[in-house]
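The data below hold one chain only, encoded as structure tokens and taken in the form predicted on its own.
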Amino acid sequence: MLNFDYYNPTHIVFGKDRLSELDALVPKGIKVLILYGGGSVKKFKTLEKVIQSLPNREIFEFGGIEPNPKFTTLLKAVDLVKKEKVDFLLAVGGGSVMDGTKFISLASHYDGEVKDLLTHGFQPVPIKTALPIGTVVTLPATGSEMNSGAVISHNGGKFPVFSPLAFPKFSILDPTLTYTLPAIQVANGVIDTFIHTVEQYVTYPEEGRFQDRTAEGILRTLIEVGKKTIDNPTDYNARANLVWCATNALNGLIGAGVPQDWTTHMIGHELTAMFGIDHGQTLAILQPSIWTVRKDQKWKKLLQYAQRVWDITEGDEESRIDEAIEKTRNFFQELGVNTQLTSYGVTHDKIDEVVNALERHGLTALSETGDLTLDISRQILEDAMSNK
């Protein structure tokens, strides 16, 4: 197992009702600035019932925080912020809406161009104070509830953006305020959650044999009630363990000590930005092509995904491993999203586009190891257009 530490202050409140604990949760006698996205919170009265759980407090809104959250509109709360004197964010929505606040957070107390923020990759950034947050959670997906890091988008790209000052003091994950999500919206959540996981799993061998079986787990949960909660929204079981499983898959814990390989989040980063599909669907094409791709680096793991994760134990190693590269595809597939990339417009010739934008970006040198070049990932591109 590799050197690692591992810090995470996040206060998580999970179950039904519990919103009205947002003013034990929430300092009183202060100003409060609300963040959402669309108008979701304030059609099934998310919001409504928020602002009623913080009394005694001066309460500021800001709505329009995009999915895949812009810089520019983020400046505008960060001005907000400072004309009114807010001491407090509390983020109430998804992945988007939480990133957004983490980076207004950050930006409010910056001295600097704020827009040096997004240059700092996956280091954290020259900061020493922040503005506390909490996060409601509406939409499981991206475990930013309970991690440090925020993707923010600007000019074409997104650039990934960490402090562990952009923990969460805490999160509410209320199950039951996800079940009026799009299918669309929780099928993208699950993959985004698988993704995470086999992100920090199917890497090479390092003897993290708990961040192993911790992530096998996620994983087989996933499977098992993926399909369902879409299926049955209000099956309470179903999407309390997918709103956990979307917590745990990136809150650091099974990436502590083990290598990771983001390939997946990056290249799709570049689909979003450039086609605007959404970042679930761009990890549903990706990952089995980059599997596919990279088999015999990843050789050893993918055996022990087949094995663990998809009880696949005859055959031969590589048709083992390809019947659970196929098993992955179809399990995106029957959440009800399309895994080749001709399915969403995009034709070959734009291929070229998407390597330059990863040479733009400096994305030259992905994997766990450093070396799946831009010719590699043009390699996976080119089997992500139809995956024959």
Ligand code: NZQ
The other form holds:
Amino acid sequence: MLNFDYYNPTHIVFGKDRLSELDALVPKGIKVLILYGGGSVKKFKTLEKVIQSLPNREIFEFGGIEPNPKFTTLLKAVDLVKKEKVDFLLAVGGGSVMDGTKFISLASHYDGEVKDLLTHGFQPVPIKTALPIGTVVTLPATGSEMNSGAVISHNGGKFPVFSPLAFPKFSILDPTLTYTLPAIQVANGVIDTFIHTVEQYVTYPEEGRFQDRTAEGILRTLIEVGKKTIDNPTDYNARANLVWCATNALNGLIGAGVPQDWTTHMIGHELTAMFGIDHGQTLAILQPSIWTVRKDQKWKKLLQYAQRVWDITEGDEESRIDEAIEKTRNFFQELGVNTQLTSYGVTHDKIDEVVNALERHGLTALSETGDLTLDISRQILEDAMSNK
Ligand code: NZQ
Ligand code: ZN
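Condition change, the form predicted on its own to the form predicted in complex with the ligand:
Time for the whole complex; same chain goes first.
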């Protein structure tokens, strides 16, 4: 097992009917800015309930944080925070609202050129204080509710922003708040959680037995509840299991002490930035192709994945790996997500543009060992064009 630090200070408040506890979670007598997206929280009355739960504070609102939150939108909220001297930020929404709120929290305490916060990749941004934030989660997918990262869109790119100061103080996870999600967003959430897990698991063996078994538990749970929670959105236990899997897939636990390979996310971010394909869908398109192209490098863990996640024990090693890749692709398709890049209207001639964007963003040595070159990214994209 590799050396690691594990730090996670977020207080999770999980379960039905817990919004009223906001009154105890958010300090009284302060200025609170509530942030949300395109209006789903208004339509489904979550915002109303949140505001009712916060008496004795001065409340401000900032709506309109779009999916794949834009730097320019978030700057407007930073201005509001500074003008009104806001004390606390409360995100009510999915990953985009939570990520946007984290960025606003960091940017409103940053003295330098705010755009520079987009340039630090997976390294913590150079900042010593930030505004405290809390979240009320309406979409289980990103794990943003219990991690220190955000992904911010700007000028045709998606930029990771990290800081230990960005951990939410608390996150309310009430699975019933997610019942109103369209089926495709639930499918995106299942897939995002699945891919976060395999990116910290299907690498090379490093004797992280707890991490592996926990990752396998998350994956098997997703296979059990994924389709069920799409078909029966108000089945509480199915949805609750998805919500808790999503949080634990990306809160640092399963990735501590083991190699990680974020190739799927890095290429996926380019597909979202260039073609507007949903985050979860980009991952479903790429993951089977990445495993097909990288079979040799991931051989042992793919075999372990085949046996322990899909119960595949018959046949020679390569056929077991191929079957596991096939079952994974079928799983995504059964959730209602197309896995071919061409299904999203992307034509073959666009591959060059994607590879150029990867180069422009410095993503030329991806994978758990840094050996995944632009040429290999190109092969992956070729395979993803029209895989079956
Ligand atoms: O904007 P509103 O009107 O609220 O509608 C949203 C949005 O259109 C809707 N929605 C959310 N909750 C709803 C709902 N509709 C009905 N009922 C509800 N309860 O869903 C749509 C998508 O929301 P969004 O927040 O964009 O989705 P998601 O949670 O998948 O977040 C995606 C973003 O997170 C980033 C992605 O790159 C992308 O920008 N990621 C963040 C990560 C992190 N911070 O750790 C890791 C992830 O890998 C990911 O990269
Ligand atoms: Zn993701």
